[in-house]
Each structure stands twice: as C-alpha cells, then as structure tokens.
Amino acid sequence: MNLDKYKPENLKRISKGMINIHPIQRGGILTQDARKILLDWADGYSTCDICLEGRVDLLKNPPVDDFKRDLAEFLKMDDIRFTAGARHAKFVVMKAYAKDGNVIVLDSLAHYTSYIAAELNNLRVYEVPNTGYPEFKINPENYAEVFEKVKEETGKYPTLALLTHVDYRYGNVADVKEVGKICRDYNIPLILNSAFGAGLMEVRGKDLLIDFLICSGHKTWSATAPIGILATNYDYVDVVFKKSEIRGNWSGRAFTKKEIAFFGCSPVYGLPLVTLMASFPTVVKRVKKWDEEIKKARWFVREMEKIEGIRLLGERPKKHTLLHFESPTFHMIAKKHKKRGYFLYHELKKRGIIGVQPGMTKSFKVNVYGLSWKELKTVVDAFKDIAEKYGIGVED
C-alpha cells in the first residue's frame, strides 16, 4: 500500500488560483468569515463540546438554536432543521408520506435526487411536462392537469407535489407562487427544492405559498459540504419532525427528545454547520444584490452569443446565473481534434479557467454568480480566443 498519495502535497486542488465557473460551485465558495474559522472547527464533533440537550440544533454555544430561529425568519418559514444535503431533506419530507401507492407529482426538470428520494420511499412519480427545446419551461397550470390525471388513473389526488425552484439543467426559475396557489386549491402539500435559489436570491416561503422549503448550504450558502436546510411551517412540524416513541422492552430505555427523521440528532456537525453560520451575515446582504448578478449574466449571454453557433438554452431573458449553451461549432472542432471532446476543457484551463465539464462540447453549462466584471470579461475573452484559434467566427 502506497500512502504517499494521501500526503498534503499530493492532495492539492486543481482549481486553486483559477476562475472557477463550475455550475454547482459558484454559490458555495466560502466567505472570508467562514475561512477564518476553518481550523477552529475542523475536528469531527467540534460543535458538541457543550451539548446539554442531546441535539445539535438546540446548542447554545455555538449559537445553533439562535441561528435556527434567525434562519427561519430570513426564509419566512416557522421552523428549521439541518440535513446532510438537500437530498436528505427531500427524503425526510417524503418519508413522512411514504406509503405504497401514494403519488408525488414533480416537474420534469427535477434533480435526479428528487426521483431517488421518491423511489426510496415507495412513492409513485408523475411528471409535469416542460415546453421542450429551446426554453424547457414549466407552466404552472400543468400541475393542475397532472393532479387530475393522477385522480383519474389512481382514484385519488397526489399525496405530495414538488417544484424545482431553479433547475440544474437550464437554470430556469419557476413561477413558484402560481404553483403554490394550485396546490392550495387541491390541498396538496408543496415541496420547493431551492437548492440553486435560496442563499443567492431572496426566498420568502410563506409568500410563495409553499409548505416545505429545501436548500443546499454547500451550493448556495457558502458553507462546506455536506449540509442542507429543511424549513417548514407549524402545520407540518409534528409530521416531519416527529420525536421518537420507541422503548426498550428489557431496559425501558427511551429517547423522547430525539427526532426520528434525523437519526435522533442532526446529521451535520462541525464545519458544515459552523461555516453556514459564519457565512450567514454575508448571505443576508448578498441576496439584495441579485439584480446585479442577473445583469452580469445577461451581459455574459449576449457576449457568448457573438461566437458563431453558441446559443443559450432555457428561458429568456435569463433570471439566474446558471447558464446552458449549445455549441455545435465547438463540437465540430472536437470531432477532428486529437483531444476530442476534451479540447475545450484544456483550452480553458490553459487560460486560467476551470469548471466546464471535461468532454462536453455539444453543449456546456457554466455559472457566473459572484464573478467580478473583470473576471467575466476574462472568461468571455477566453471563449472568443478559443473560437478564433480554430476558425470560428466572432462578431465585433
């Protein structure tokens, strides 16, 4: 066994010092305040030095209990728990409604973990279709149509509905409130998966008429992975945050303060939780600057589309910084290039830019959230330079 591969000098991050435009990483870049406390809280159970209640979410020092209340206020929901990522949060909600034959309706742009969470909980899935190429939009009224289809085919309406706030494929922003109204009319609880939304843009749960709000701390809240946020309202607290009732038949042991869906105690300790707290003041401020981020994203799209063959996929005008471009001209180059589809990745890397998935040339995704105007221009110029190098036209 060669253990040298695990030495610090051999675990250096490839993207260090580069402009990172990876679609799932821009909103997870740590704030300076979060970086300051990394070593202090790096030990596994570091948050548990003074635990009097037997639950991490009730800690007074560090002030997790206060943070939970502040976070609920910020998201305009009633109660919060921390989870092992957004996918765990989805599983927790679906578990509360898990029963063979029950149906969940979700949008056809939902993240794969939404499907997996449903499958793990024996929920049948019905999809709300999207409009297809080139915008792939979800129309709210289609939720009502699918609800009626479920009733016709199963004899009862769905148990749950899920809407993806910002889809991970095209960066489309859903009309949450309209879907919320439809779900209220049908009395079907609505899960909003805001893994690419909350933490970057302002999200006020009750105003959007949602029942469960799911966030990703490491995608959009500048926290270390893995950490998710599950927020709900008082009507559902006892459903999803149910406490343990089990008792040992011989010992009589019981764990009445422990919550079942979180394995008794929050599954998140140490750095993910503390960095989420440390970045919170910055997050509260930065959501107010979302319009500036959209301005940058739209400029980026205009400049990229000056390259022959490059076209934005998804809704227009853009309402998010996650961008998906089709790029048939780059794909033509890849067919002849000795590095094949990897040529674009390597060309960008030589120019100090990383994040476009290796091997992707027919289409590719980027995220420009948080980039300065100077960095944006550097990225655009890199793409244009690559295009011109291989004889692709670029408009002035």
Given for the second form:
2 protein chains.
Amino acid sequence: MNLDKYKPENLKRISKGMINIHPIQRGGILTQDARKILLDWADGYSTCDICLEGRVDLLKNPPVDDFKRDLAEFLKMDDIRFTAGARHAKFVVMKAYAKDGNVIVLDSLAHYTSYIAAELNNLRVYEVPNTGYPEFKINPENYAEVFEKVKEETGKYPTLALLTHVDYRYGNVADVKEVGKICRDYNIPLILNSAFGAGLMEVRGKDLLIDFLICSGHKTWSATAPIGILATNYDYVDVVFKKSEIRGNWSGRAFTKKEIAFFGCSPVYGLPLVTLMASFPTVVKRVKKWDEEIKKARWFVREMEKIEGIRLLGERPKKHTLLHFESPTFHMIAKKHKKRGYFLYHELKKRGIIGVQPGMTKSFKVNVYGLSWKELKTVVDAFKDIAEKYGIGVED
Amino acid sequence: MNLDKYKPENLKRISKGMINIHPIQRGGILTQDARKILLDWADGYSTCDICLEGRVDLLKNPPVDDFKRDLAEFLKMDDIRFTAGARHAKFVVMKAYAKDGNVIVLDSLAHYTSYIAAELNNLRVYEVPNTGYPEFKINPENYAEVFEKVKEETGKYPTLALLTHVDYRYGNVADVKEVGKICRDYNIPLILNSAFGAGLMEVRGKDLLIDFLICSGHKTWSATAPIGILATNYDYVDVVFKKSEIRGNWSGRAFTKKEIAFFGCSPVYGLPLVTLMASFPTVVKRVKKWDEEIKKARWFVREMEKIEGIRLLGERPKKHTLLHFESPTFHMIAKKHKKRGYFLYHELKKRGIIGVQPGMTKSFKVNVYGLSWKELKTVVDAFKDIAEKYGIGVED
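Any chance you could show the form predicted together with another copy of the chain after that form predicted alone?
Now the complete complex, all chains and molecules, led by this one.
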C-alpha cells in the first residue's frame, strides 16, 4: 500500500488557479467569510461541542436554531431541516409517501437523484414530457394531463408531484407558479427541486404555491458539501419530519425526539452547516443581483454563437447562467484529432480554463455564474481561439 | 432578520483553545496533513472537477478509486463505499433487507442510529440484553439465545444482526469474533458498527467474521463531517450496492450506474472525503499505538477514582478511551448549587476544559483519546480541584 498519493503535496486540486466553468462548481465556491471560519470548524463533529437536545437543527451555539428561522423567512416557508444534500431531502419527502403503488409525477428534465429517490421509496414515476429539441421546455399544463393519465391508468391521482426549478441539462427555468396552481387544484403536494435556483435567484416558496422547497448548499449557497435544505409548510411538518416511535424490546429505550428520515439527527453536524451559515449574509445580498448575472450569460451566449456551428440549447431568452451548447463543428474536429473528443478539454486547459467535461464535443455545458466580465471574456476568447486554430469560422 | 450573528467574528467555536474531552470529538480532530488541504478543497463539489462516470467513488483525480482499494486492504474487507456518516451506512445495509416482518437483532447498547435505521426500513428490532450495572457487558452467547427467541416468536430466524464494536454509552469493547462465529453458524449476516473503533484501533474485518464493517470518518478517522465508510465482502456487493433500474416512462432515461441506497452518487463529494484521504496515512500509523492510549485511559481512571464517589461504569479493565463515570458526590453538590447541574460544566470551563455535557452530574462521559500526558494531568487536576473546592474528598 503506497500512501504517498495521500500526502498534502500530492492531493492537489486540478482546477487550482484556473477559471472553473464546471456547471456544478460556480455556485459552491465559498465566500470569503466562509473561508475565514474553516480552520475553526473543520474538525469532525465541530458543531456538537454543546448539544442539549440531540438534534443538530436545535443547536443554540452555533446558532442553528436561529438560522432555521432566518432561512425560513428568506425562503418564505414555515420550517426548515438540513440534509445530506438535495438528494437526501428528496428522499425524506418521498419517504413520507412511500407506499407500493403510489405514483410521483415529475418533469422529464428532473435530476437523476429525483428518480432515484422515488425508486428508493418504491414510488412509480410518471414523467411530464418536454418540448424536445432545441428548447426542451416543460409546459405547466402538461402536469394536469399527466395527472389525468395517472388516474386513468392506476385508478387514482398521483400522491406527489415534483418540479425541477432549473434543470441541470439545459438550465431552463420552470414556470413554478403555474405548476403550483395546477397541483393546488388537484390537491397534490408539490416538491420544488431548486438545487440550481435558490441561493442564486430569489425564491419565495409560498408565492410559488409549493409545499416543499429543496435547495443544495454546495451547489448554489457557497457551502462545503454536503448540505441540503428542506423547507416546508406547517401542513406537512408532522408528516415529513416524523419522529421515531421505535422501542427496545428488552431495554425499553426510545428516541422520541429523533426524526427518522434524517437518520435521527441529520448528518450535517460540522463544517458544511457552518459554511452555509457564514455564506448566508452574502447569499441574501447576491440574489438581488441575479439580473446582472443574466446579462452576462446572455452576452456570453451571443459571443459563443459567433463561432460557426455553436448554438445554445434550451429556452430563449436565457434565464439562467447554466448553458448548454451544441457544437457540431468541434465534434467534426474531434473525429480527426489524435486526442479525439478530449482535444477541447486539453485546449481549454492550456488556456487556464477547466470544467468542460473531458471527451465531450458534440455538445457541452458551462456555468458562467459569478465570473467577472474579464473572466467571461477570457473564456469566450479561448473558445474563439480554439475554433480559429482548427479552421472553424468566427464572426467579428 | 439580523445577519450579524453569521459574521465570521461571531461564529466562534466555543471550545477554541480549550482541552476538548467531548466523547465524540477526540477522534475527529483533523490531522496536520488534513488541515493543509482545507483551502483547496472546501468549495462545494470540489472533488468533482473531472467526473467521467458519475460516481464519486470511481473518481481517478483525486484518487478515490485507489483509496477504496487501500481502505479495503487496511480493513481487510473486499469492497468499500462512502456514506453520509455511519448512520447512512447502516441505512444502506438494512435497506437491502427491508421487508415487512423481517427482524434485526442488535445489542442493547447500540447507538440510536442503529435503531432508527431499522425503523426507517420497517425492520423489527430484537435486543441482546446486557449485564446491567455496573459493567453493562454484552455476552456473545446471548446472540444465539435471541436468534432462537426470534424463531420462536416470528416463525423464522432474523434477517440481520448488528453488533456495536464500541458502545457510546460505556465505551465497552465487544467480543466481535465470538458474535461473528455465532452468526456464521446461523448464516445470518453480521453488521459491525465500528463507529468508535476503526480509525483508532486496528480492525481486520475478515478475521472477525463480519459481513459489513461500518466506520465513522468524522468520529474516529480525523475527517470533516459527514463521512462514513461501508465495507463489505464480495458475497454482499450486489445485494447492498444495488444499482438503479428505474426508467422514465416518457423519456426512457435510465441511470444504470447509479447505486440506489447511496442516492445515486453518495453525497460525500467534497471536503469530507478529501480530509479522510489526507488523514489516512496518519490513521494507518496511529492504530499501532492504541496500547499507549489504553495505558493513558487506565491511568486516568485510577486518578479519577481517587475522588470520593467517582467510579468508572462499564467493563474493567478498560479497553477504550471513552469513559463513563458515575459521580454521586458531584450530584449532591449540584442539588444545592445555584447553577444546579450546570456547575460542573462551568467549573471545568473556567479551567480550560470543555466536553462534559452541561447539566450532567449524576454521571458523565469523557474521551481521553489523543490527549498528551500533560493534558491528561491538567484534566485530572481540574476534576480534583473542583472536588476539593466543594469539600469532596480526594485521595493522595
């Protein structure tokens, strides 16, 4: 067993010092304030020096209990729990509705973890179609259609619905409120997976007529992984934050304060939760500047589309910073290049840019959130430079 | 909403600069090597700059895939996955055996998360008794007795058994191999929850005749929370690391590489996993020095028992650094003190020591793992000093 590879000098992050445009990285970069608390809170169970109630969400020092209230106010929801990522939050909600034969309706752009959470709880999945190439949009009214289809095919309406606020494939922003209205009409609880939304964009849960709001701290709240936020309204608190009822048959031991689907006490004790708190004041401010981010994203799209063959996929005009481009011209180059599809990755890396999936050239995704205009220009220039190097046309 | 409380200068850890003897803190203190990589890896999804297979455990850079193999060798098991803490690992194993009416047998000293994982998977729990006050020991042969009882009462033998390697109430160390033998005789898979064991003590899974070995990175491997290790043998890989079979009814989307009970890709992408790697070379070395830790623990017990009324609970001689003392004399003081049970906490804090549960005086738990002889003496002197201050006798 050679242990040298785990030495600090060998555990270097490949993106260090580069512009990282990986779709999942931009919103997770720690704030300066979060960086300041790292050394104090990075040890194991750091949040748990004084735990009086056996639940991390009830801690007074650090002020997690207060933080829950502030977060609830910020998200305009009633109550909050923390989870091991948005994926765990989805599991928690669906667990409360797990029963053989029950159906969840979700949009066909949903993150894979939404499907897996359903599978883990034996829920049958019905998908709401999208409009296909090139926009791949979800039409809210299709939710009603699929609800009716479920009724027809299974004899009852679905138990749950899930909508992906910002999908990870095209960065489309869903019309949440319209879906919310339909779900209210049918009396079907609606989960909003806002893993790419809240934390960057302002999200006011009750205004959107949603019942569960799920956020990803490491994806878009500048927190250390893993940390998810699960917000709900009073109607659902007892159902979803269900407490333990088990009892030892010999000892009589019971754990009546522990919440089952969070494994008793959610495994977020420690740094992930504290970085989420430390970044929170910055997040509260930055969501107000979302328009500026969209302006940058749209400029980026215009510049990228000056490269022959490059074309944005997903809705127009663009409403998010996660961008998916089809790139048949790069793909043509890849077919003849000795590095094959990896040439684009390597060419970008040489220019100090990382985050495009190695091997991908037919289409590729980037996220420009939080890049300065200067960095944005560096990225555009790099793509144009690579195009020109391989004889792909670039408009002036 | 007052956001000042989240400013770095207000997010101070209460234990900073103090000797922390909290039972769950000692084994989670980061190594110097782990501290060195914090700034590089603390951002959100830091491990995922280059993900080719969509699973964090298969990453080549950082070398997670290699790490799995090295860990398996170190623990003498066949295969490894990472989880959001030991609690999530227990959920994963039990999920594979979740069926109404199925029974799990566990020791009556088990951590609450073992009971909750069973509850979450609708497993019925049967407890193996312990010997009660003052040693609270688990006799291996009682596993066979309880297996027979389950057969008698439910018509079939239990589906699973769980043993707590080191219990969190008394720090007793279980006779794993004897329980392993019994489980092999009955052909019942055995989970060893080694959350307080592996990472401090040497654990060689196959020699112990266990089928699942569960470790807590933040509890005893000097890693940032949350990170658990689930190790198993080839017989169980396909059962427990079960892959997704769900398929979108409209899109046909499928996620056949994703492992269901890990939420598709385990939510440990990021700092927790990298600190576990960075601390690993130190952990490999330190388990060889366990005898020295035991020597310190036994010395500490002898010194503490010089205080009138203070008496170790749990097995003798002591085989672990987690110590539980009954303290009727301190409890007498608490009854008359204006701070009531909190006096002990405050008196220790004044002396630079933290980690005894505020309000506890009838009995209290500490962990002396990794304390230097000098720190150990500081702690002993503090307890003696407090005793003398309140007129409790202290032997020379």
